[in-house]
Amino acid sequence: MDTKIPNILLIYTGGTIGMIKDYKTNALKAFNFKKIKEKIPELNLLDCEIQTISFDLPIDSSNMNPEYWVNIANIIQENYYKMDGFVVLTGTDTMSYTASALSFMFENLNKPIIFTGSQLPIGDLRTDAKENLITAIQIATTQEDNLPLITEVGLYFEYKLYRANRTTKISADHFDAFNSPNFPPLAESGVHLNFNRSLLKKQSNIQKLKVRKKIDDSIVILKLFPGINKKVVQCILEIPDLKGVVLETYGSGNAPTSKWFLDLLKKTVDKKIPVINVTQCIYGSVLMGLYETSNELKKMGVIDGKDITTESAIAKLKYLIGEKVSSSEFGNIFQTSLRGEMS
């Protein structure tokens, strides 16, 4: 059977991975990714063609926002039928948010979109950038019967490929910076690159790609803590034009039973503002109604976020509000796994 060499588009948005040190001044400056094979000659061993696109002004991940998500989506959409896979380089601090958002924005995806980055600049002596980049590209090129093996948005970091919308950043100073608390890795890189094939999403080639770019950012996170007072909660829940709330609760979805707290939440729900219950715990799931402290939330119509991460809940909420999902359907749709983001 004839096989064609995969074409991979490398998209650099900003972040540590794209920095190199000027050894005369010791300052970090943006790397020219058009010269990527000169900096990482090992890429020549991969049987693929690599093209690159960089943002005109690389952005720090702390400045990442939905406008940039749409920019990334536009680049991928414009090149979707010319390329066999995409590798997106961003800063690590908000990578889980961005990668989760892209997973919802691309419906009927049939090609890999792999996010990666690094903890140290690409020009650093001990950098993790080379391994992350080389293996992310290799994953994006992996095919079976001339079709990509990965057909979803992934995040590759420190020898593991995760489903992007299941990830969270867990370390600021270790190379093993990401984890997927409630879902196993899609692949692990060691002596061999091993894919957990039973977990990979399978898409129908018949369905046409749809790119959803209406992202609404009129949402807020309300993180509970012992002693949170009425004035704080009221200020948050009564923000003008608020359209959605991610409520970070304790344990399996538990919250205070104070009358003022429940009244403010019910008032919010009654205004048709979706309130999503997610756990502050890294591992585990919301189980509303298991304890009395979550039963009232369930009764008033707070939406069960199950085992979704906060990052993915934010992305999904922005996406569904942007798509103008009706209040009558919102709860059922949010509680349905759309891109493998919840169990």
Second form
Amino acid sequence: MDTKIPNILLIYTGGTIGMIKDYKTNALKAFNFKKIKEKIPELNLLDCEIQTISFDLPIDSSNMNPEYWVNIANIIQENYYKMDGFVVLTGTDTMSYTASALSFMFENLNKPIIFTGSQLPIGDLRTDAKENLITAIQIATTQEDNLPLITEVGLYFEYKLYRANRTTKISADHFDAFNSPNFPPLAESGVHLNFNRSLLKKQSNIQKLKVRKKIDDSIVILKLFPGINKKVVQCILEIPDLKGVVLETYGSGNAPTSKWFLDLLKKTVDKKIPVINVTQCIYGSVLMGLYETSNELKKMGVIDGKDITTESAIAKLKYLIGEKVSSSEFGNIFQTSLRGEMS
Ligand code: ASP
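Previous: the form predicted on its own; requested now: the form predicted together with aspartic acid:
Then the entire complex follows, led off by the chain already shown.
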């Protein structure tokens, strides 16, 4: 069988990875990403063709928003049939949000979209950027029978490839900055690149790629804490034009049973605003009805977020509201795993 060299598109949106230190001033500055191969000559050794596209004005990922998500999606969509895989570089701070969002935006994906970045700039002597970038590209080029092995949105960082919509940033200073608490890594990089094949999404050539770009951002996270008062909860739940709430609860989905709290929540649910119960715990799942403190939530129609991360819940909510899913179907659809984001 003929094998052709894979074409990879490297998309640079910003973040630490694309910075170099100006040794005269000691300040970090963005460098011309077109010259990436000069910075990492090892890229020439990879068995693939690499093309690069950079945002005109690279951003710190704290400034990431749905408009930029659509920009990234457009770049991938325009190049989808020309390329075999995509590597997206963003800052790490909001990478899990962006990568989760892209996972929902690309339906029937059959090619890899691998997010990565770094904790230290590419020009730093001790940088983690080289390994992250080189292996992310290698993963995106991995094929079997001339077809990409990874057909979903992944996040590669510090020797592990994760399903992107399962990840969360856990460290501001360790190289091992991400975790996927409720789902094992899709691949691990050591002497060999080992794929956990039984977990990988399979190629499916039947359905055509759909790129969903209607993202609605009229949502809020309501994080509970002991002593949260009525005024605060009321202000949040009565935000004009609010269309969705991620309710960050305790443990297995528990919340206060005070009447004022339950009444405010019920009023929200009755207005057909979806309220998603997501646990504040890093590991484990919501299990509504296990305790009395979640029973009422279940009864009034709060939606079970199961073991979804907050990042992914935000992305899924914005996506489903953007798609104008009807309120009668919303709960069922949210509680269904659409891209492997929940167990
Ligand atoms: N503040 C940076 C960003 O998220 C940090 C990083 O790149 O890792 O854009």
